[in-house]
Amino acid sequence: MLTDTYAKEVRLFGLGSLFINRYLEAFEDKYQTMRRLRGKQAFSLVSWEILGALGNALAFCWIVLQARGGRLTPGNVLLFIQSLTYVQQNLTQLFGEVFSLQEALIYMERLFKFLDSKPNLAIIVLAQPVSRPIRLGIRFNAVSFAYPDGRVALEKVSFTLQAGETVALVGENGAGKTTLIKLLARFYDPTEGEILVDDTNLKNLDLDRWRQQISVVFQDFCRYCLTVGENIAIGNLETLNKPEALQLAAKKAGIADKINRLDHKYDTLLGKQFDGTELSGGEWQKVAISRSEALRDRQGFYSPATIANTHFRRTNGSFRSS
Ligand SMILES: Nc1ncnc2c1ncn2[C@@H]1O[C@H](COP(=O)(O)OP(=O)(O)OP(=O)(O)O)[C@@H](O)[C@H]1O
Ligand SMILES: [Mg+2]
């Protein structure tokens, strides 16, 4: 809540005073967990304090008698009063290790969960190659898929895109456009059905070689505070030391001439974290679709790449992203 992402709705909306009791709510009440367990804590640290005082205390008593009855050497009873010292620091230490075992046991169960979790996609050893250029196209063959809280996103779809074909793809909201992109780009698997790339099942396919092959522009893309030219290569690393791509990559975009008119052109830093150019909201937008470009220019020819959920708006006679 305190970054520059929330503050004009904190401002406008007028949600200081309702977070600020959020926070302190869920403040207090952990804070009075912590306390009934540091009070235990405390208690059985205290017996434990006492306990090793009496201890001590006998001891001395024990050292001064037999002193006293002659059957020590003051020798011997400065070595049981340094030895006495040393057992009892090491015991304290020892408590103190305890007491963090035990607290580190907590996570121990997250650990090992962690640890047995087993990969969701499956790893294919002797992977396809994927053609480069698709030749017949993408088929999806009655693929459901259900997210792993159990939510079910898509039901038994099926069509066929041509090598070359640009679709666009219309639906409601939450009817699963953005999932089928996902499945597309293999961060899961369909729960049923198949999905296939010039006949060969996408599960079959080399997965870092497809994700070369692909670029989406999600609608929560990530704004990299980086140079301007960097942000575009993110879409293709080999167009890094490339300024021509990252060009013609721009101007397919439509940010060519914003890039040509900053200070540094493509090595303005943007973003405001690191005292970088601020752009605005659409400008962002086509330097994310112009990673898509530069992935294109790579290939030479038009793969699936794939904007998603770019809404596009009429004003004033000319299309607008928004
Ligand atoms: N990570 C997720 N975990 C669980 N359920 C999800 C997740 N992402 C999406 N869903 C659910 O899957 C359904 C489809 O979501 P999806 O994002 O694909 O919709 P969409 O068609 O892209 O919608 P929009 O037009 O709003 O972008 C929704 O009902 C949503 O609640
Ligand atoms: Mg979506």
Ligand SMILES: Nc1ncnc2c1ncn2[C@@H]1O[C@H](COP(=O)(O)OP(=O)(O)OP(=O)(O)O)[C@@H](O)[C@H]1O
Given for the second form:
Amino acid sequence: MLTDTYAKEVRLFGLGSLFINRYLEAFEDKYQTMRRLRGKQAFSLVSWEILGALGNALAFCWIVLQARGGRLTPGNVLLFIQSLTYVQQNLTQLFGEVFSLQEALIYMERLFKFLDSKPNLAIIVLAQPVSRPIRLGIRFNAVSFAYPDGRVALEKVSFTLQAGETVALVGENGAGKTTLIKLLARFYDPTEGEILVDDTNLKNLDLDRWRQQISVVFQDFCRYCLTVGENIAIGNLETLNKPEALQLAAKKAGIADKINRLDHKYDTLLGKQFDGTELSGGEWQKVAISRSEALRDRQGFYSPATIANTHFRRTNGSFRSS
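Could I see the form predicted alone next, after the form predicted together with the named molecule?
Next comes a single chain, given without company.
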């Protein structure tokens, strides 16, 4: 209800009251839980305060009786009263610290549980270098993948991508196209089978180097409230101060003409968050595609004497390698 991403459908379908009610239900549930916790803490604190007050009252009565009997001097009485006041203040502070510590321990318990969790993706320290360029291609050998909930996304998939080849992967929703790309980018490891890059298992390659070698444009690509040039350079930050590389990447993605019509061209701020220029959905997608084109400059692709890298692009239910 507070972002422009959902504004159109919220207005069109009249979803305001629905989400407000859902929010209030969630807030009430959370509030009741917090209320019970705070109630227990308040009850404990008040109980200790009452006991402390009773103890102080009894001690004060004893001091008065001792003073009336002449067994305490006025200085002793004053000293005892000050001591009781300090004890009361310190006990109150101690109880407050105990309750704060209780909340901190709940947080730390979750934190250490998270830190102790084992990574699902095994990283090899002394990994093998990535071929540049890829010569033999990429081979999926009986690859299967199942998500933690047991849903099978891929089962015994085998194919080969030759270097320099263009391939389109087409299938119904849920057929596993995006999962295949995520496996190729090694966001996950296959449940069964293996992915070979120039006959080397992807698991054994240097992960950072491998991800520098590929580029992916997902359907849910990100829209950054940065300048046009910065949005393109996100694909390869080395091109941030290379106007020629940014312009060529935009041209290959088919968005160069639109950028040149903007007031500040590649320095134009995008997005509504900071009162920038808003692009259409298709134009934003072309900006995202241009990031993958900017990646090519990492290996000097724009230089006359260069070699082509294998480059993967995911868009509209298919991926291409070239």
